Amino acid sequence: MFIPAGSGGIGTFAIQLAKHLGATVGTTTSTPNVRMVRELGADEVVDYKEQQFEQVLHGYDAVLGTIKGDGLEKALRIVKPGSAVVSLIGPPDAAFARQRGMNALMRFIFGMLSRKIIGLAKRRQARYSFLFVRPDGRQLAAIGELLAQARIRPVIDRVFPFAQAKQALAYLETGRAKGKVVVRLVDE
């Protein structure tokens, strides 16, 4: 499985995960978090500021994606034919739509955003979904069980109090949290 941005907050969860299930995992990430990375589990790990993953992985069956931008679209090159492309992010595809019980307009607009990535993996012989994360209680519990056993951790970069909340979600812009940024509701 490829988990672009190995280090960031859906990151360094997914590849707990997938390890925890027992993929194969390759990711991408800064050269200060190689080792980060690589401890959570990661197999292959590409420093994006050196390479181009899509020029030195191949062969992923599975594909999660996190990040905005041509990703997707790089992504779809190291994969092999039969492979599922997840994305986190968009574009949301008419299949989302149906599953909502959006109306036959939504229904093609939806299609027509996702037209072009669908389009890209079919040709490469793989399947695109949008999925849109929602609580799911026994999920949940199995996620807090897997904590709680600790075979999987989280990754917490920062901490701010509710009244930084601003300055929370301008470092998460930047970029650059690695893992989760957490906002306190209460002071401690």
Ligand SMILES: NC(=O)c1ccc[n+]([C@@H]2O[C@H](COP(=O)([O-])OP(=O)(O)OC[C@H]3O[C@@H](n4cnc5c(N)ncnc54)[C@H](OP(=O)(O)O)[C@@H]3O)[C@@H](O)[C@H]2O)c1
Contents of the next structure:
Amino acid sequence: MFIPAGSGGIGTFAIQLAKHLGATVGTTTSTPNVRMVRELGADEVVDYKEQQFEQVLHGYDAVLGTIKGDGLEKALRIVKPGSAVVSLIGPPDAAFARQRGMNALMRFIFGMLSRKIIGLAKRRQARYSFLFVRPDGRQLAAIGELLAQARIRPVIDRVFPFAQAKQALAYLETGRAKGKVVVRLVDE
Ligand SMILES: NC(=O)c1ccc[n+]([C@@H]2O[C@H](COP(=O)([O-])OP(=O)(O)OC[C@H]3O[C@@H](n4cnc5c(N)ncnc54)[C@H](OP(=O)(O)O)[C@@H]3O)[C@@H](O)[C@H]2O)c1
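In place of the form predicted on its own, the structure of the form predicted in complex with the ligand is requested.
Entire complex below, previous chain first.
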């Protein structure tokens, strides 16, 4: 499974969960974070400051889209036929609109927005889908159990008090967070 931006809030968890499920994981990050993503379990690590991942990695059968820009299109170059490309960053597709009970106009708009990437995916015989994460008690309980058993660990970059929630969001927006950024609701 290819999980780009392995050092981010999504990547640090996704690498560990994918490894827990038995996947081989490839990721990208910049030089200072290479060691950390290896420690989290990534098998193939591309330092994106040094190399283009699409020139190094190949044979993947799943991609988690986490990098804006042309990251998804490039990721399609490293997948095998029959693979799944699940994007967290869009574009949303018509199937997503249907799942969410949206009307025909929204299905049409999302269909248009995703037309290009779906076409590119089809050319690689891959399936594209958009995912917008929803809190799910059962999934969170299962992840909580893995954390309690120390089979996965949270990577926490910074903890902000609630009064500094705005600064926390601004920090997240820099795109440089190393793991999760936490806003503490109650001061200890
Ligand atoms: N659809 C959904 O439900 C959903 C849910 C959560 C998040 N998202 C989206 O998913 C994306 C990722 O979220 P996140 O929380 O993981 O973001 P994040 O924590 O802000 O990501 C920061 C990390 O990205 C790395 N990075 C930045 N540019 C990179 C590049 N070109 N190649 C490789 N790594 C790069 C940085 O590493 P370096 O400092 O080493 O560059 C940093 O560690 C965001 O766009 C977010 O909005 C969507």
